[in-house]
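Okay, so here's just one chain, in structure tokens, the form predicted on its own.
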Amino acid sequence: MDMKTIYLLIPLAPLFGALVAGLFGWAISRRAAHCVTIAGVAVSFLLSAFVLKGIVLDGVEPFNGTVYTWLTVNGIEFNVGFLVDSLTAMMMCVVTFVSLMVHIYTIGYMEEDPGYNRFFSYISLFTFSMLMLVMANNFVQLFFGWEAVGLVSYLLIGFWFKRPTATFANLKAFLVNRVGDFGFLLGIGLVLAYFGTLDYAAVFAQAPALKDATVTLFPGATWSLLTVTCILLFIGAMGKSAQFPLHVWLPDSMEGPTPISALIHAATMVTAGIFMVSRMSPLFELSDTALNFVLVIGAITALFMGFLGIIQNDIKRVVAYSTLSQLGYMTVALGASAYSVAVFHLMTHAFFKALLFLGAGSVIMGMHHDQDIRNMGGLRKYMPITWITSLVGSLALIGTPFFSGFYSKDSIIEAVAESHLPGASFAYFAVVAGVFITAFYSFRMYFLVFHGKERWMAKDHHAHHEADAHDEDEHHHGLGPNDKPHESPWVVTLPLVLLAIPSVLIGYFAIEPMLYGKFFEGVIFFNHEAHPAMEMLKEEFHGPVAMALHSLQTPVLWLAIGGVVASYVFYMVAPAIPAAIDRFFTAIGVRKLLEEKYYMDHLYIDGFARFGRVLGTVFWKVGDVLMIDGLMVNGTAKVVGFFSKVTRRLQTGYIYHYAFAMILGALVLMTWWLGGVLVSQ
């Protein structure tokens, strides 16, 4: 089997399991379904980790070709192409790998629901939409596998569809999107207006000999091109990876079942903007306005969306919240030219927040679909495989030295510290302060979780849940007065303990390759001399081992062992004292900002919507009803209508009417050529 056949395996052995579940799923058993499907998904990781060995290990060339072409129209190809380099092959590690083990969570996760086929059928055609989208070496493809894992995600967030949240929910992020996806396409436009091109290696071998090229956005308003396109692009990565102020749709997208929140917050869709800049690092590495832009949309996001994790009771939300905030890390890396960086926290962060959101997901089986943390307590000893395994993804999330995210998410603050552009020194101080306020936020939701008292025995509590697949009104969710909390079933713990291993250990063993060597040489471009955080990192870095030790001088380790500490006394040992703190800031409004998450889902509900619904009403009864129905079509037919009613009654049906008519009329015109006669005269 040659190489480009495997590489088109990897993507349609996903879409085949698809289809067949999502077909034929009324004709073949549950069993089938799943089958079918994780078979799919295991081939293309099995073949994702062969291809990675090949190029990382064994030397094979990278691969950039063209598989199928769709159009030409005016000498310019549409093609579908796969760019399989070291980037592409470990992002298909990746998602192939998160993926696979969601399959499998699900089958104990769903194991009741009636749309179980159809739920297996949207996964692994998401898996399929995400190796597109990662597999591409050209635009096209790239725009096809976005939108892919928009359409894909839509189905999934709303997947109870019966639910108005759910589908309130699907159709926020669905039109989120759209507002990023439209900056996107405008971006891919100006490549193909000015590059003629939509091929990544033409694009990004002009690119030097454009760099001082200007775009008239308007009369008198001139801006580098690289500057606008890089913008443009990077406003669809605000909508896929959840940048402030396109961020509002993930939280909400926990309405939909928990593998997909692993799959879609963890390692697919969130992640796909984070690539593209890296993909994109040739054109963004010209352009400093564009850097910075992406450095303090990156800040800002990081330290704000981590504070309304603070005040979440919603154990997926406390997760979803962690993961905006991670996200933000990511893009600060990207606006410090880190693009390595950036990938490696991706790549960790996938890990851990998969374990984290499965590890949720297995918390709410065990809690019989209450998902309030206030009502849990004490778990640890009833779900000790769900208790460890969370631990250790808590761990690796606030940075703890030897853990995962420790090499990746300190790597990122020490190469924004080397940054020198403008807005480097308030994405600093997010990046630090977010270190506290992650290692806070993530211990609460542990310690109210699996420690302390047992709250879960109340009888009378209220608890917000997600719906339960048998009937979702009528179903009780919470344990019963004699219930208690149990194990989750192999099915769910397997992943759980499968994504716990990489989660302690794949950041150690890939921080110098990835980072420091050769592994993405010829792939990531930054420009030593004027972004030179990667290099002064690289004088700094004296193995795993060394980074781990050296931490211990650092503020960094102790914000974060500050923040497990503070949570640890708050609600382990003096609860009033978050009580008190609450009514402080319930009193001076700080709550109400953070309940209500900015005030930025009433400003494009309350304003934007509302505003296009009254600008869609004016049109709709001055355009609509008064101009075009009123005057034109029905004003029209009142005219004739007047004209008809005038002249019908000249027409008496009297024959001595029409003879004298027939006499005026001669009268009329004898008189007419008698006067201009004498006046000829």
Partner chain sequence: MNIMTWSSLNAGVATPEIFLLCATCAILLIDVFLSDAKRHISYVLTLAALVATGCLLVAGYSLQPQLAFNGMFIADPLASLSKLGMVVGVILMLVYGRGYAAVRGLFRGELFTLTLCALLGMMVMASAVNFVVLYVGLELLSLSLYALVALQRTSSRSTEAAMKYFILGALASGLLLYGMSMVYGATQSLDVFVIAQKIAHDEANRLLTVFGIVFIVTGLGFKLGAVPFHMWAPDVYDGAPTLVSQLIGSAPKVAAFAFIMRILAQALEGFAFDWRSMLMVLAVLSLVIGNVTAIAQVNIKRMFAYSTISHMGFLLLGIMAATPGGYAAAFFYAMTYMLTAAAGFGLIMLLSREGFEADQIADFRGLNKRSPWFAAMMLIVMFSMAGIPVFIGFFAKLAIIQALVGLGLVWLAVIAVLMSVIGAFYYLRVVKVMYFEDPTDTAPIAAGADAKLVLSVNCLLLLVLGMAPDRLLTALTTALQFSLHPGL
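So that the term is clear: the rigid core is the largest set of C-alpha atoms that superpose within 1.5 Å between two forms. Residue numbers count along the first chain shown, from 1. Model, not experiment: these values are computed from the prediction. Compared with the form predicted in complex with its partner chain:
- Here Ala661 counts as shifted, since its C-alpha moves by at least 2 Å between the two forms after the core is aligned.
- Residue displacement note: Gly54 has its CA displaced by under 2 Å between the two forms (rigid core superposed).
- Core-superposed comparison between the two forms: the Cα of Leu23 travels less than 2 Å.
Same protein, different condition: the form predicted on its own was shown, now please give the form predicted in complex with its partner chain.
Here you get just the chain by itself.
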């Protein structure tokens, strides 16, 4: 089997599963549906692992080639093509591994759902789309994958399409992503216009030559071409990777089933923006302005989304805000030109965040679909595997030394410290402060869920329900006072355990080759003179153990420990303190600001969306109803109908009328043309 066949099989195997489960879902059993999709993804994962092994250990040359030419317009080719290098291979492994885990987990999680086969079809289709995205060697295929994952995300957020909240959330995700995709498409358009090609390699090769090119957007305003292009491309990434201010869809996307929150809205799809910017590093490196923009946006997201995590009571929303914050960290790394660090964090985050989400899903199952952490407590006794794995995930998230999250997050902080961009000092503050906040809300959730009193016994949980988090029709939920939570079946716990392993170990083993070795050589481009962050990091790096030990002397680790201790004190020892703090912040209005999520939803829904609706209503009433329907369509129809009745009357049925019409016709023809001939003579 040659390599091209393998590369083709990797995306096509999940597609096959998706088609079988999707088109023939009505005909096949649930067992058949999950078997075929899991088999597809498993094949894809094994082949991806084989490809990664080939590149890492056997030194296989990166593959860059066209598989199929879709069409050629004016000499510009639109191809389906693969670029398989170390970055792609790593992404392929992460995507297929997490996807495989989620597939297995779904067997347990969706057991009672009537849309079982449909769900498997969607997640397999997602895997295919994501693989097409990461394997692309040109912008068209990238855009295809980009939109395809967006589509599946939309379908899955609205998976329970009978819930009004779910359809609202998926519409919101779709619309917000449209804004980002609009920028992305404009960016691709600029690339096409100025580079004349959509092939990565050809674009990157031309980039240095166009370093000083300018583009006039409107008369009088001339900007650097690369800056504009990069910012537009990054706007696409802001939509997909939920960066401020296009982040609003991600918390609402938790309306979807938990497995897809793990797969799509934590581990893979939302990191597509990070991947894309890393892939475009040869372009971004040429524009300090764009990098600074990236840096500041990432820093805002990292810090301010973390704050929101503190006040959430829905277990999935806590994890969702932590995802937003972590995506902000990755973006900060991109802005600091530490692309490999961003990708490294992307990978470790994929494992531990998928783990946390799946753990949360396991808790939700144990709690009979109650998602409110105030109703939980003491679950460690009943759900030991979920407890341990969630603890591992939380420790990785807050950056405990030797855990994978530590290596990636610490590297980000170091890289920002070395950056000389104007926004770097703010970004440094944001990421360091974020460490404390991350630790605080993560362990707040951890303590409330797994430790303390068993609060479901004495609760009036309906009173606590957030109006948008539940649906009364679809799920019986919540435990009665006499019920006990139960550990989830093995199909749920097995993925937890399998994800916990890389969450602990992958950072230790991967940091050296990925950040300081030759892994990304020739794939990710650094401008060493202008952006020396990675060089500096390399000089300071003396092995993973030394890095972990060194952290004891840095404030970062102590901030994390402080966060954990604070949450322990607040929620286990003295619950009166947070209540008092809460009262204080309510009094000064900060609480309200956080609850309203900085009023971003109000701005979008009551501002832009309402304006759009008013504008649309005006156009509809005046333009459509009055002008087009009233005057043009119905008016024309009335006129034609009138003439129709008139001409119909001409058909009298009397033969002499008919003959008269003929003679008259002949007479007119004769006089007219004979007259014409006579005049011309």
